[in-house]
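Coming up is one lone chain in structure tokens, specifically the form predicted alone.
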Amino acid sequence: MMDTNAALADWLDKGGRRIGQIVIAKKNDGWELRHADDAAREDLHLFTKSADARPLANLDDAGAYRALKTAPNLRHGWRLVLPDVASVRSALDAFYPAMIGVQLARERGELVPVNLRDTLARQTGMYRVTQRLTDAEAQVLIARSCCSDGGCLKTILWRISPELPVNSLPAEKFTARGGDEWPLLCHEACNILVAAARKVVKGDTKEG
């Protein structure tokens, strides 16, 4: 079995150069990471330590957290200059938690993705009331949530239940890239998704 600082050399050997925001180019004997939007700019802060990727994800440019690290608001003005291929793993692990290994469960077919009615149906406590989320509420508030261009950058791999996909947002949604770019993929709605769902329900009827 490939591990992942392996997966990620192989990846990068055959081309590999962008995962969600961030765009990834060998320098000299080592990697440059910046956001995909500062691709041309030469007035960027230099950092050259992989722990300078966390809090480079926790906040945006106006300083704010981000609480999702998938979201499109990755801060910009930054470029992280790192000797090898794991120091990349690692730094990539704290932009975009998990989501090497999670394509690489996918690739080795053990990636089960999980409908959101059965995520639903194992909440407790405060959040036992978002069984109650209509089909209809589910799809307006997906497309809300999840939408790569202010929700999430993640492609969804799950449906609302076994006979009913997510049909409130583009095709593309759905389907990973590849090649070039590293997959980013959801496959079982977020802790945010269910709280924001929470907030639907309680706006129509009573917790009990």
Contents of the next structure:
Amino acid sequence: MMDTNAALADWLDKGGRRIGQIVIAKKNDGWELRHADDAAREDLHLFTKSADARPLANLDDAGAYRALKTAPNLRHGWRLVLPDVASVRSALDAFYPAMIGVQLARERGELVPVNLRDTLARQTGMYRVTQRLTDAEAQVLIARSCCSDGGCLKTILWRISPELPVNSLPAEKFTARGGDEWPLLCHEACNILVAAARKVVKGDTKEG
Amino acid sequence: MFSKPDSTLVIVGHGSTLNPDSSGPTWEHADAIAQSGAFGEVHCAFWKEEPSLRQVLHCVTKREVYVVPNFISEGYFTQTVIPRELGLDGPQTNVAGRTVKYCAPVGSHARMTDLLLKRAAAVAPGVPPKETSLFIVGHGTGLNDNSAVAAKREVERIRALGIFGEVIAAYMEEDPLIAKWDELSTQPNVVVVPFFIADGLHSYEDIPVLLGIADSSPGAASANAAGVFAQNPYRLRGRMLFYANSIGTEAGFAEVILDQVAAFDAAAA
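Swap state to the form predicted in complex with its partner chain from the form predicted alone:
Below is the entire complex, every chain and molecule, led by the chain shown above.
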């Protein structure tokens, strides 16, 4: 089985410096993470433990809860200095849960995208009704919920069905980042999208 | 000392899209177990948060994986949702080269009784148990989560110990309703322990409103979430009422998680 920390160390050694909205810099005393928007700021609040990452990731600038950690609303104003790759990995697992493991699974050829129809077909209980979502409704919903400017930063790897790609978002939404940027991958619609699909089918127009 | 350096522990919680409190205790128990070194690695997975149940096995680096649901009761989530999302077909399943061992949820462990007693004693120090009515509050209703069954079971166990004046199971949405706590109980002191896995809307807002110790306007109680526990005791309806945090915030849950792993191994041996 793979060593996740070694894989992350290898990527950092090769110049990996960005994941989602976070930039990573090599420092004399280890590694520093901060919001990419804060790259030039010198008034950032210093944090020094990987355990600080979860509370930083939990709330946006306005103090609202971030249920989706890959939403483009990471809070600003902090920098996190960590001594080693293991603690960087631990922090990134909090900022972007599962994203290191999912990319490594993809590199191993083990990541199997699941089309939206298969995800919805699997639902039971209150979410079984999502199977009635039409293709047209799905396109609109995905465009609204998954768009990178306000929805989610992940790259979509799935289709609505084998015959039907998502065509309501720009092409770059389906092309994984690479090089010095660690990709954030969506291999299957999340529960947030499934819950939103339920609202569409039920005719609930309320936000949320 | 529990030691499984070549195994991964995955603790599964419900999670929430509304607040971080739902997953908080699950993360805390995971951190405690990770620091103990009991497992080679520890992950959390959630239904409503990330890592999701569909992502978490991609994060696992060991071939042997123990999955413990951080849920109060056997029911829809433990019997349908978690196995389905993880691709399990029984107590032990091979998933993409990993042996996944599916343990019983924490809430069904016999140690729940001790944790409830500990919580009740902590929230009402110095209050004579014999002059106290202890309420164990479950959700109730047709959620198919068997939470009412779990609460009744704990009430019977605690009642049999003969420590408290009376021990009563009550629910938010089915009879006997916790809203009628003063009619259901007879002792001068009343201790209420929510039998939930985390503090959240139910324990911050819904139950306090039903008890009559918080304003019923939406968000009023949760705006001052910790305050509802800090104001003990409440004097109302001629009684002294003590309101506790949800039982799942008890640090002893980490040991219960390990116990459920040990119980799996014992049953498989």
